[in-house]
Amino acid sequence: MSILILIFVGLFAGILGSILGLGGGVIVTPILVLGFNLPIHYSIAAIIIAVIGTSTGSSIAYLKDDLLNIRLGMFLEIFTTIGALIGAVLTGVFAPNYLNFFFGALLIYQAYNMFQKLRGKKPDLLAVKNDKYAEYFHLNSRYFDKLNNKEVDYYVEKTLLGALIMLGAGFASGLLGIGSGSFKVFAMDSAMKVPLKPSSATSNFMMGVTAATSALIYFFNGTVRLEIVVPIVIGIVFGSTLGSRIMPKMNNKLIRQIFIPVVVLSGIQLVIKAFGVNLY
């Protein structure tokens, strides 16, 4: 019973995920350690291999779909990467209690920012401006949005501000060892101007290029616990290759509106982690 309930929580974690660009550990983490007793730092062993397998499972139907941006997916991980680095340096000469409400509240500004969206009062258009780096690294591309059966062109504006938000964001996720999942769907959808659905696509894409990383550490320390991971890991990667299916004909109104309450709470965790209470 036990197996078949982590295999159903990874499916519903893979779809979710696979649809949003976000790697499911908001999902999977209080299922583990409230309704598992499993101790924390194995809950993350087991969401980091869940990530490998939510973008294992979503990239390779997102490739075939054109929905990835590849190039400016592993444009934006070199910061991701730099900033991880930094911020598992500088452990401990930070106070985390500040950072987690900091960047808890730019999750909840990102859902607003949404929210906006949706209400008509910010433009949810393509980006039309020339931006020089996204032109010299070739970022700009295209996409087939199934919905409206119709080729898609955009144009990457604010390179250096979506590479400085991811650099914030592999800072975070080193320092406090949290996903950057949103903060790469807000890098890609809010300040770089590129269209919801390959932000999520590449997101998916980039999450699985930093967990690959981080999981070979968890696997020499022992924590990654076999009889959770496999389950979930089926699950997920069931649920991320239907989650890829069903992304691309979805419109983006109905993905803003799945999206805007999980980021917000991952916001409050943030935030009330801030204050020092521990959720798990």
Given for the second form:
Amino acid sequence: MSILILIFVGLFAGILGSILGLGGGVIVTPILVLGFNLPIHYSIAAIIIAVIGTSTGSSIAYLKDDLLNIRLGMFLEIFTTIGALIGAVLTGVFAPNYLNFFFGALLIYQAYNMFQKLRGKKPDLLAVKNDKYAEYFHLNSRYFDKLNNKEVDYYVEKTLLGALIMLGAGFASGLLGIGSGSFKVFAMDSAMKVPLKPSSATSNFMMGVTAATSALIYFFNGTVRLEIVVPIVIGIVFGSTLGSRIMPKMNNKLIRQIFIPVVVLSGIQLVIKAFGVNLY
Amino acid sequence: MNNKDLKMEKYLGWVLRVGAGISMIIMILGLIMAILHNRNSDLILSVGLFIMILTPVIRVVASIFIFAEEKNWMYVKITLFVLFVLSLAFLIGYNK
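To complete the pair, please output the form predicted in complex with the partner chain; the form predicted alone was given just before.
Expanding to the full complex; the earlier chain stays at the top.
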């Protein structure tokens, strides 16, 4: 019975995660900790592996649908992996309270930013070709917009700022086990002006690599509870395969409408955690 | 028209599909064995999960070869560097 519940949890997390470009930890963590009484330590391990499932499952469709920006993903992985490395070195060195507050506030800011785009105050505008790093590293690309049935050429701007946020994203996911996807979408969508769908797809693509190191560590040190992780991952792969088929046909407005509450929720959770309030 | 690596998309899609496919089959098999209380189910589940975890790493390794074949040396270097940092992070985290 619990196997079926876990598969369904995975299915739901996979659909949502693949559409938004997130790992799905926001959904899976509370269910595991509150519903299954799984200690947080084991939950983090489960989520890191779930991230890989979402990443792989959705990237298959996004590669086929011509949504992904492989070079941008590879280039930015330099920074997420360095961030994760710094996180791994610093584990246990200092109290994560300030960090929780900082990253929580950043997530809420991201939600605010998205809200402005939703209300049309800062509508989705394509960046103009003016970034020398984007030019040098060949990051400018195009994607196929299934909704309007046309190829969209886009440019990347503020490459350095995006790289810096990615450094933070890798750091946060390595040290705190959070936000493997949301900060990546933030960097691409808000800072680098990559259109929302390639942002989400590329975030999904990168997520698996950022998570792989920690997942391997957890796998070998015995924090992985097979009877819990495996059903979730199976559900997640099916869910993300499904979600990645729906996403290209959705409009940006709807994607943002789902994204905002999810990000606000994780942001608030981190901020209150900084003040010693643990929801679980 | 801006850059696009169509060949890369095709090959990487193939790598991910094979990795996820094999892993899923083994994990589902293991899950059925676990339900039937087979003694070896944990081993099978571990193997399936391990393949799932390894798939993104194999994807990075595969892109090095594809970039090399396209003579895109800048991205060969970038990807090699990513692989190096990944290994370093694993070694440090594992020994902690």
